[in-house]
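One chain comes next, on its own, written as structure tokens: the form predicted alone.
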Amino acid sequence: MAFPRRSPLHDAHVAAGARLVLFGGWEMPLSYPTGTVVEHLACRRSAACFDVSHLGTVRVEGPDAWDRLQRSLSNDLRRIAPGHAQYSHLLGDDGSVVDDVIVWWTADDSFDVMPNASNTVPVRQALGGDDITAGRAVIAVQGPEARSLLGGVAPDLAAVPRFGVRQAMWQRVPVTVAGTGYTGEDGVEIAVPAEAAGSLWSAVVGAGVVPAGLGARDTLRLEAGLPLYGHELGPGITPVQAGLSWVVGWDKPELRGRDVLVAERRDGPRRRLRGIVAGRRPLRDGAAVSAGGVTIGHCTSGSFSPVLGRGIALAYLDSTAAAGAATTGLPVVVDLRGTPVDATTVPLPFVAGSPAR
């Protein structure tokens, strides 16, 4: 396989003027020439679409594939249907976070999994099925008027209800959409054959969609507070330190790493995520957090809010400062490379999304 990796829409980012980067193996467009404040803002205000073709997608079927991946997933499968999305975690003995994936629930035996770009083979050696990545790319179309856009262009890929799937046509070719997405708005994403991308994403502009890059894709989502793989979630983090004990399946009979989410659950993490918001220097990943002279955390991830106008980040606070944070904003101190910011944390997410949200 050709490393770096590459889009069936590369050509379109190119044409556009697209500034490409390297990101989990993939060469993506990180912003267009409008910048990633203008595609950011675009989003919140109007709509834009992203080329997440980057994204794994594992094909689970057969008359095993709903019990293989209630073993091995987090989340119940009893929660859903056919028809429905579901957000899930893969973890380890530990009860950390290997990868966390949507379940695309296709049809009664079919599941189409969504891993992050550099997990798609260890998630597909631990679920089973096909890697079918390569053969189609995924659009996301997102914003408070993602849905009328795309209406006039594809009525049936607009209509599909946020957190279902379904089945649809464009220009005579199968695709799959779902009302999911990464930004904190409302929209879709549609999985579609690579031969057909290429006029999908161009009549989807053509109508009015804002083309956005990894760079808008990455502060929409902590704007929401959204969590990212590598950051947010990895080894040693577990989904209920980062607030998602929601996607524990805990009466699941096959639970991996059980007995570590239950005693945390019981006794609460050490640490647990928080908002943090700051001046009008953006804020930074791997900055030390401090209250009364004492480190109590670190920012995990942290950018400026076009929203806000303000720095941003979301840290990892030891139980006990977490703890007085959740109720109150908290007084803290952000190290940005030996400069003391401050900041107070607040609640999440950062900036509500759109009210179909």
Given for the second form:
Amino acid sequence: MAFPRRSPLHDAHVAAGARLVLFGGWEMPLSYPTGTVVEHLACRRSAACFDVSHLGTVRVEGPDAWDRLQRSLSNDLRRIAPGHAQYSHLLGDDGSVVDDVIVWWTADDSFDVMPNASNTVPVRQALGGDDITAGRAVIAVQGPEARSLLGGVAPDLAAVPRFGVRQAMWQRVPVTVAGTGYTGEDGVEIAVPAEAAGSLWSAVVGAGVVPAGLGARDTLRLEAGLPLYGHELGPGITPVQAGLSWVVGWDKPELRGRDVLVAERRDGPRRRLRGIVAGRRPLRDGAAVSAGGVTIGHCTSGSFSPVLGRGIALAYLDSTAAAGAATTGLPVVVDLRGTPVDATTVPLPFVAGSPAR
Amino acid sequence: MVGGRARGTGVRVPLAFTGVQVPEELHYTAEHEWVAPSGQTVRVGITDYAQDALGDVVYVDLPAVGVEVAAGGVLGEVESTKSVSEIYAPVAGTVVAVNEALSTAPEQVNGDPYGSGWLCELAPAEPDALQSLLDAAAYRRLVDS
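Give me the form predicted in complex with the partner chain now, not the form predicted alone.
After this comes the whole thing, all chains and molecules, with the earlier chain placed first.
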């Protein structure tokens, strides 16, 4: 696609003074004049709203919809029921994560599957269904006060429980609401038809929810220890290595990459995803991690944790070094552009979010 | 400073940027540093335009006092959550002071780039080194273009 795609909320972001960035073929807010750190802390302490319209929506409907998803995705739909959401992976034959998705089971024979922006095409090829991305916006409202503030303007939307999926009305327009998100906080995500997106966004912001951009979304998911496709997930990386074995439906009759995954679970993966905390200096994607002078892995995401005030990173570390007691408290050295920085492995998440209600 | 080595989603600076402060009395570089003469030394920082383009500064790596730098040599790094930008020496000289307060309050680079957000002070090797730098009008044209 020659031109970047734009959200139905694009004009509202420009009017708010957002700094825009290209992400997955979309032009989206990186931050607002408030800045990434303030937006991040608003989400941890109060509530923030994110335009996540760049996530795709593939609608899979019909009597065979359940079978198609159950066959193609890693997680087991028998664990949930209509009206619930489930995190899942699209796997390759080698057990690699082709994409990570959220499945909204909206009605008996209808699913809305949300891949990453750049992966909508492969996910649609695998599942079939219709790409309905262009007709709607998706607004995430997240944080310990997300439900109470949203409830002031849209009580039905705010009442959707954690991992629940409901149809509701916003100003006589039907919306789909799920108790999901990717910040580590409680909250909801709302899929709203494009023509009603602006009024909902304005109402949410008017209720005191702080607009936040992709910059804060990234530092929030990193603090929460949540993987991002292209960093912690992708070709050559399995759910077992990522510490996401719970995303695999081990008892399913049909599971792509099963032999690889079963063997890896039995023998232990050769590398595991770990959290690393340093001093104040931000850690960075791609930085080599060593222990005792030997390189044991690389950072896949790194930044500064506004809550901890310290540099943090997710890194894949060799299992020999990362296993057992060394899971946490292993002294490591991160190579930041030639400067060695002392750091320590820690359990994930780096920061525990608000409890789900 | 240059538009940093952005990781992942990079900062894109709007072409027509308005409203940034460019104090008349300072000297500037095309890499968005400012220089303020003060007796035998000069104070160095990054411009309002630069701090805005960079976003929230969360870490500043400063040189050690006593280090000698060539004009255009790397003085240090300014880091936001997303990116790392090198700071270049506007003139050749010796580092005589650094702003230690930035180690615990790097956000001062955003909040007061020409004041409490200064980075370091140099003793220039050449007495007339500042003549090669941009004046406020020339720097304003650079960021307005």
